[in-house]
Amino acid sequence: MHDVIVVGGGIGGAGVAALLAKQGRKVLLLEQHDKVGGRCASHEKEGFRIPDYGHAFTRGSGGNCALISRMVGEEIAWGRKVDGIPLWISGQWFKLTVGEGLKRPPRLQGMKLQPKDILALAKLVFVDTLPKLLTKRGWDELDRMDLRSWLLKRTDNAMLHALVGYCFPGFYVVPYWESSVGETLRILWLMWKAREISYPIEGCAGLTGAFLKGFKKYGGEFEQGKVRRIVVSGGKVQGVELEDGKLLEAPLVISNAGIRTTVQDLVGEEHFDKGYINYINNLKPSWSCLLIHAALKEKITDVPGVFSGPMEDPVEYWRRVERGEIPDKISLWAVSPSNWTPEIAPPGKQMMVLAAPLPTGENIDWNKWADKMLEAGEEIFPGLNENIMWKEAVGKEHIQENLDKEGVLVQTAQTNWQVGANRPSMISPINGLLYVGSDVGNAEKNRGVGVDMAAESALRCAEIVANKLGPVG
């Protein structure tokens, strides 16, 4: 019998398993796939280390993944550090810097604004926003405010709305009129404190690889196996049952399978009251996405990553995408992991990842979108298509098969009504069942985006277990 069983070896699951093993607990980590990592896994092909999805690590060695690895006595090797995010809007290059201390705050380089726009932004920041950061009530108000409404309080400048409207859907995978101002400010604050964006030298696998080394070093047990159900009796967890019928007992189960999947599929709705089931069913997920991994026969750009978009009104643009239309000019997130760390690609070659947030509706033509993404990538990086040796497309079907039955990236989107205090709790109504991952939170402590947020959940979940079970021995 184990003290804890962790279901799923994503960043949250592998991270909390390693931390609990270090606490001295008897931990079993179960993963249904032949590798750990979840949304942050990678594979190798012809000398390339290819991310299964697409990432840039917004805090690098100053982020939560690096913290967990150090806590369990391992280190993640990081590549080149960059100090900002390039932006490409309708042929114009800009850069959002992460800043460096009080002497150099974050700023938008390359953008020329009229005096009236500068004044509007100053009022937005110093009158409408900064005073709210001083109180909890003010933070709560900013959490509930969406980015578009926040901008419209002071400006309708088309370029500013384009920059925000095309950049942040790459963070949250939801349109900017659903993205939270408070959450965005906290993410930018964390980036500013870390003062770097980076990429692991070993690729995505380097993160969970470090976690697993620490996990096994402290006596953790790993088993590849698919969980059929989390066994619950009398409102209390008993353990898990695997697909082959094997029963594994534990008084505490932590699920990294997603909160909706855990409740609906692994536990069963009959074990929860109707109010909680309605709450879970009404959580809004993020969109899906389409990614193209392209192996290039030579290096065509030094840009590590870029958010891009047209000058079209982002509201109209994303509404057209929701209707199944493919605009003439599209929004794209492009990252070249090998520009952060050359070890990602063979000498002289380049790894490029193109990504586009897309709804999960049946009206999306994924093949036509892939063609359009390559066309848009060529416009940003001339010579892209003629240098492609081979490419892989990862879309809704792949996500459904490996991550989520609906094909979404995150089961609880970071909308302006699902962040902070309104994020689903990591503690379930069932005694002994916890959730971990980027779709849940612990009061207002779990903030961030993507991989960093998943690692934050592992840290918070380990604290909850320590408080619940007390010291070992």
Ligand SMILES: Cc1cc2nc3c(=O)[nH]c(=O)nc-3n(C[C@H](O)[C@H](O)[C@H](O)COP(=O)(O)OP(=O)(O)OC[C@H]3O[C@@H](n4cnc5c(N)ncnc54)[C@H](O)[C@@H]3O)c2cc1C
The other form holds:
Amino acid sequence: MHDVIVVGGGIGGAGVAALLAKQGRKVLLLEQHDKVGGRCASHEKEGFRIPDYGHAFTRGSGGNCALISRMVGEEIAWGRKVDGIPLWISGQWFKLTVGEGLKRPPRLQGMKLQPKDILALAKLVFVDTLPKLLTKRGWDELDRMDLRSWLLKRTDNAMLHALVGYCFPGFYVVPYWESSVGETLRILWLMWKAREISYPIEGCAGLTGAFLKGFKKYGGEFEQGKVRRIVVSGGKVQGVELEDGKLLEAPLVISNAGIRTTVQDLVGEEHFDKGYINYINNLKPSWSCLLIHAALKEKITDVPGVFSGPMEDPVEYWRRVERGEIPDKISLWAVSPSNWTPEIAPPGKQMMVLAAPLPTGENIDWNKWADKMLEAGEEIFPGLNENIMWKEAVGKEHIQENLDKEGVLVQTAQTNWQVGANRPSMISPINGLLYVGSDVGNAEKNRGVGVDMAAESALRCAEIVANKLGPVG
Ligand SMILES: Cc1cc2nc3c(=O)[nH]c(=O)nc-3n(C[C@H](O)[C@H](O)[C@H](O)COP(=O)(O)OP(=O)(O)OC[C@H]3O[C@@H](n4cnc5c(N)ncnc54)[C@H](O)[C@@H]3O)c2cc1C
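Alright, leaving the form predicted on its own aside, put up the form predicted in complex with the ligand.
Starting with the chain above, the whole complex follows.
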């Protein structure tokens, strides 16, 4: 019998499995696919290391994935460090720098503002925000405040609203009237501390690849298998049942399958009280997105990635998208992994990933969206379309088929009512069942952007297990 069974080998699952194996525990990691990585996996095709979905890594070698890999003795090799995020609004380029210590705090390069807007921003930062950072109550208030209302307090400058309304949602894929000010500030703070955004040389697979290596080195067992059920009896976990009916016993199960999927499908609602089920059913997921992975025959740009948007009120824009309409000019987020690390593409060629955030509604015309994305990509990177050798489109159906029924980026969105103290706990009401992944948190500690957050949850989950089970031997 194993001490712990981990269901799912995403960043959270593979991360906690490696950390627990290092603690000396007998761990079984079960993953439904023949590779680990989940939302952060990659595959190879014609010399390109293509993300299965799409990524930029907000803290690179200063982040939680790097920390876990170091803790299990397996360094991740990172590519070029980028010190900021390029932004593009209706033909104008800006850059949000992540700063260089106290001498150069984060700032918006390329932005020309009227004196009244500079004054408004100064009041927003120095009067409305900085004093709140001094107390926990102030932080809680900022967590609950949405980005749009926060900005509107002092300015209705259309360019500032476009920048905040199209670009910041790129961190968590939530419209800006539901994004949390506190969470956004913490993301910027974490990026500022790490002073880099980067990309693994091995591609996305390099992250869980390192975790799995460490896991096996410390005696962990990996098995490909889909869990049909987490077996619970008398309010206590007994183990798991695989799709083929095989039963595996363990006193502790850690699920990386998503908190809602775990409760609704793997354990079953009958094992929880009504209040908890209501709470879980009412958690709001993030939006999804449509991705185009394009292999380019020539390098057309040095830009590592960009958040872009039109010069249109972001509320109007996102509401139209929510209704299933395709705006004439769309908001596109793009990453070119081969500009962070050339090993991602064959020499002279380029890998480009285009992403359009979309709700999960049924009335979405994916083909028309793909055409619009390529049109928007061409405007930002002239020559894009004529250089495409081949492309793959990946939408919410792919996520639903391969990961979970919701088809979203994060099962618990970082809305202004679901962050910090309000993030769902990693400790379930069932004795012996924990959750791990970017959709759960612990004692306000799970903050950041998807992958970094999932890795943070693995670190916290390993601490919970150590406290619960005590030292080995
Ligand atoms: C399109 C897209 C773009 C993104 N862009 C970024 C980005 O730029 N930066 C960033 O930091 N984050 C990004 N994210 C988010 C980030 O990828 C996720 O937040 C993070 O990888 C989630 O990790 P996780 O540990 O929560 O689990 P997941 O990645 O969801 O992994 C869960 C694992 O569990 C397995 N599993 C599920 N059910 C079972 C079962 N019953 N039995 C066995 N195994 C099971 C799945 O196969 C999967 O491997 C993006 C996500 C998507 C989809």
